[in-house]
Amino acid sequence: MSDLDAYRTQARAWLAANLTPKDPSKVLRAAHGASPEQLAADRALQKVVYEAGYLGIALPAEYGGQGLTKQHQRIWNEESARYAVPAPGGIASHVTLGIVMPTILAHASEQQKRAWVPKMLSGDELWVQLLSEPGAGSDLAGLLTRATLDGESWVLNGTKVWSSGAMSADFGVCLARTDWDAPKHKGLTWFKVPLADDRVTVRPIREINGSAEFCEEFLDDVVVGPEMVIGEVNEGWAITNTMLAVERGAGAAQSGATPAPSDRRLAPDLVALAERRGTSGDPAVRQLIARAHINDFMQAQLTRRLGEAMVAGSVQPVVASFIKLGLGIVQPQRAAAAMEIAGRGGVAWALDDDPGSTASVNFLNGRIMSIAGGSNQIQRNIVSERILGLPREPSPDGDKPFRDVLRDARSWGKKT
């Protein structure tokens, strides 16, 4: 038996002995759905998984990992897919391990990585992104959150929004402006901010689907020490690009978290909706299912191939914008197809009718990937300019001191 075969057997036995099979009806996405008791229990269970050696599988031992290979990680992903692997705070756990941790590993100091990463893996610390702002929109570099140096410490003031899972998190990675005389893509710095600080206010945002996954945060004279600065002062935009590439798919692809697309069945959820309604023989319905199946398979192939290329180093992580753009295009189409197939069952359903409610919620959530982490339009700009090498769009404020950009913006529309 090879090392990988033995590892699979070991992981399979451990899962059966320590975790319960996954119940789709109890999958938690938004952190607001977890009580403090449930959050504490999930943290404790994550520590059990961590101490057994199944978190940080491919990370170096000095950062709390096991120092194994991506193949070992992929085996764990495959074997654990049927189990309720703990995710404290729902989406907050995924942000911590899937977005923030890879970014910290790429840009934090050695001392920070050794101190922070093991606590993320063990569930002792949940981290989220304090990134978007109400006034910045898609122009993330136009953010206004301010960090002012006071002696050796920094004082942060500003507002962040659309932070997934912040109501259950311990810390946020916060991008703030530290130099107002530099161009807008310069003069930005990343900080680790404690969300339990009395000067931080976290407010959940109620969504159209009834959930409250996102939050807005108000920072009022929040003081952090120099040890909370991530990367170099005024050089935060490079870290931002890393984080966004990870969020758009580079992190999962490079870590082995994205399985190979081996399932060739016709979109099973859509087939189930059609069979329940008795329309599986309808040519129009069959066409919707076939189109969804093709898109599912092609998106999986795109993710796998780009992931393999990133791991091999033959392409840069920026190509994750292809993955993100693909999801932003096909997910709304798929959600609309499910509602059309479901008919009235996607508009009103019994409390125990999971297919009907799933079709409806997926429709309400269908635009998430076309907006979150950079809209489809932003991804097209990245592909055209940074991958295909086409000329950049004119940017009259790109080289101006940001202070002057704000001054000029106040005069827009005024008569001269």
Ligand SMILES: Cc1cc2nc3c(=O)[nH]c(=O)nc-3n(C[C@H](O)[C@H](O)[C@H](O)COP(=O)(O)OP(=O)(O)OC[C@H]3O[C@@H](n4cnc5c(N)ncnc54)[C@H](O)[C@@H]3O)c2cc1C
Contents of the next structure:
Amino acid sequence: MSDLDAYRTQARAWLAANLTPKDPSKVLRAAHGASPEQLAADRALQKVVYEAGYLGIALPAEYGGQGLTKQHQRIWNEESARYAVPAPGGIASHVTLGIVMPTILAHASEQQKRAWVPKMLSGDELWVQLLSEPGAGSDLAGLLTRATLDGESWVLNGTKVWSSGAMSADFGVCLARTDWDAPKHKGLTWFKVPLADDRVTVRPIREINGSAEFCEEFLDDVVVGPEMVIGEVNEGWAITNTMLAVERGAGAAQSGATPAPSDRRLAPDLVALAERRGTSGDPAVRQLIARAHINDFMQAQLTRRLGEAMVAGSVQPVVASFIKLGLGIVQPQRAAAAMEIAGRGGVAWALDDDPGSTASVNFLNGRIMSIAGGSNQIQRNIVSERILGLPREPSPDGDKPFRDVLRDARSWGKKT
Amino acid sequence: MQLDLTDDQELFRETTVRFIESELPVSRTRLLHDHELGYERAWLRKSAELGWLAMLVPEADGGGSISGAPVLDAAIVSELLGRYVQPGPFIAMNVVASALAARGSDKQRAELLGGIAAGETVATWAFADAAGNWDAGAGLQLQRLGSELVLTGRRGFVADAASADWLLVVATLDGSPIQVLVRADAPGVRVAPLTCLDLSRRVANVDLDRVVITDDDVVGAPGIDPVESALLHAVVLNCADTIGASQALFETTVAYAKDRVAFGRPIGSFQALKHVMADQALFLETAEAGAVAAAEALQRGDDDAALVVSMAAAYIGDVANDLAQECLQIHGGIGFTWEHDLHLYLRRIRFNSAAYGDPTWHRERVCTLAGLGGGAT
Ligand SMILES: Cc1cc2nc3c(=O)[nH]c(=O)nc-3n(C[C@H](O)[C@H](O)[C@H](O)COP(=O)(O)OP(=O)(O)OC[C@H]3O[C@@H](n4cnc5c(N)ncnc54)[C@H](O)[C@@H]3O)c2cc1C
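Switch from the form predicted on its own to the form predicted in complex with this ligand and give that structure.
The complete assembly is shown below, putting the previous chain first.
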């Protein structure tokens, strides 16, 4: 038996002994953030997984990892897919491990990596992203949160919004403006901000689906030391680009974390809806089911193809925008197809675990991928300009100091 | 389309491009639009010297592939044929070659395979019913009369039938699908050419009126697997052709958008067009991933190859047609002219999406293959 086969056997046995299988009916239920008890229990369980050596499998030992290969990680992904792997704080856990950690590994100092990454892996620290602001989403570099130097320390003031999972998290990576006289992309810096700080107010926001998975934060004179600066001062935009590429699929694609859906199992949720209504023989319904299944399959093929090309170095991480845009286009279509198949069952139902209820939640969530992490339109700008090489949008921002950008925006379009 | 070509494949691809650009560049393919057969036999023989028709023919029979993965090698050629809207019976001949290589008798192999590999013998695959639909042979009965076998009926939509020496005909014998070889000049065979949307292609109905063959002409044992295998080869090569055509058309369109000026700026700077091109770039990239997945599944002989191939075909057919339409829109008036090459691609892509099962048909097939109960078939 090869090393990898042995690893698989060992992982399989460990999973069976220590975790419970996934309960598919639970996946989509609306959540209002985890209760403190639930969060503590999930953190404890994550520590069990970590201490057994199944988190950070392909990371070096100095960052708390196991120093094994990507194939080992892939095997774990495959074997653990059927289990309820602990994700404390739900989305907060995914952001910590899937988005923040790879970015920290790429840009933080050696000392920071050694201090922070093991805590992310063990579940001791949950991190979320404080990027968007009320006035800056797509145009993220137009953000207004300021960080001012006071002796050695930095003082942060501003408002962040839509921060997924912040109510359960310990820290936020916060992008703030540190130079108002530089052009807008050139005066931004990354900070690690403790969310439990008295001067940070975290307020959950109720979402379209009734749950509250994202928050707004008010930062009032939050003081952090120089050790909390990530990367160089005023050079935060490059880190932002790394983080966004990871979020848009570069991370998952390169680690092979998105396995191809099982080819033979046609979109199970859609089949369930059709069978419930007795329409699985209806040619129009069959077309909808096949189309959704094919799109899922093709998206997985695209992700695999681009992931391999990224690993081989033949394409730049910016191609992650393809993966993101693909999801942003396909998911709303899929949600709409489910509602079409569900018919009235998707707008009224008796029991919470009814497939129609699931379809309705997916319908309400259908636009997550087309907005969060950079909207479809922003991905299209990126693909057309940075991949196809089409001319950039003319922008009134130019290389002006950010102060002047703010002033001039007010009079944009008005004749002088 | 394929990302990781071997050095040999890379070299082969370059040689193929050079051959096409010197023998039959797109401008010169126009001269063949009024040609009755669509291509010259001398050109076919020359192309065969590069190995175009030999990939799926075993070495012992006079063939040989580049990399040992003949489907992937043939897909390289197919993609380039689409890219340069080349004419000729490439797909049909490779399908026949794969069928004979897998199941042909010694006599059939000796009689045909060497000739196919050399481009001396033109063979095509007559698989569709009178309406041009896949019927696994159901619409054409092969009857046994003493020691003879007799075929009567029509096969529709036969590629390059008018220039073919041999037809591999899909029929039914005692309720089972069967493939038989029929000489195109056999008594009772009548080829009725159709007018084809794709100016680079030729198709015909083939009427078989009491055509007599013998057991020696039957290829392999009856059953669904051989005809299915032939279909998968045709679909995979057809997908690669569509990818090549779509790439060429899209590249031309992006270049045009950078060049053409309106309102004091290149039209490619207008977001309304940039976003269309971004979507098309995504769909094309995804389609390529699907085409490769299909070719690899067939090459490996995966259990679910038929499913993967149909998924790819449904996706590629649809997105390529949309892409061609959007490219026409982006070109404006010039794209609406006969003079511009755009319509050669638009026609090719539209033709391909109907040739070996259209997207709707492939989607229904996906449901059936995946076991979704309650369907019509
Ligand atoms: C479920 C969810 C989770 C999120 N999680 C986080 C998180 O954890 N952390 C975080 O920081 N943020 C998060 N966000 C915020 C997200 O990144 C922003 O909502 C997104 O980038 C869009 O910004 P906006 O909401 O300000 O919309 P706007 O930027 O105001 O955009 C409004 C519309 O204008 C379009 N538009 C804007 N600019 C252009 C342009 N140049 N060309 C064409 N169209 C344009 C947009 O596409 C959109 O359709 C989350 C959002 C959602 C929905």
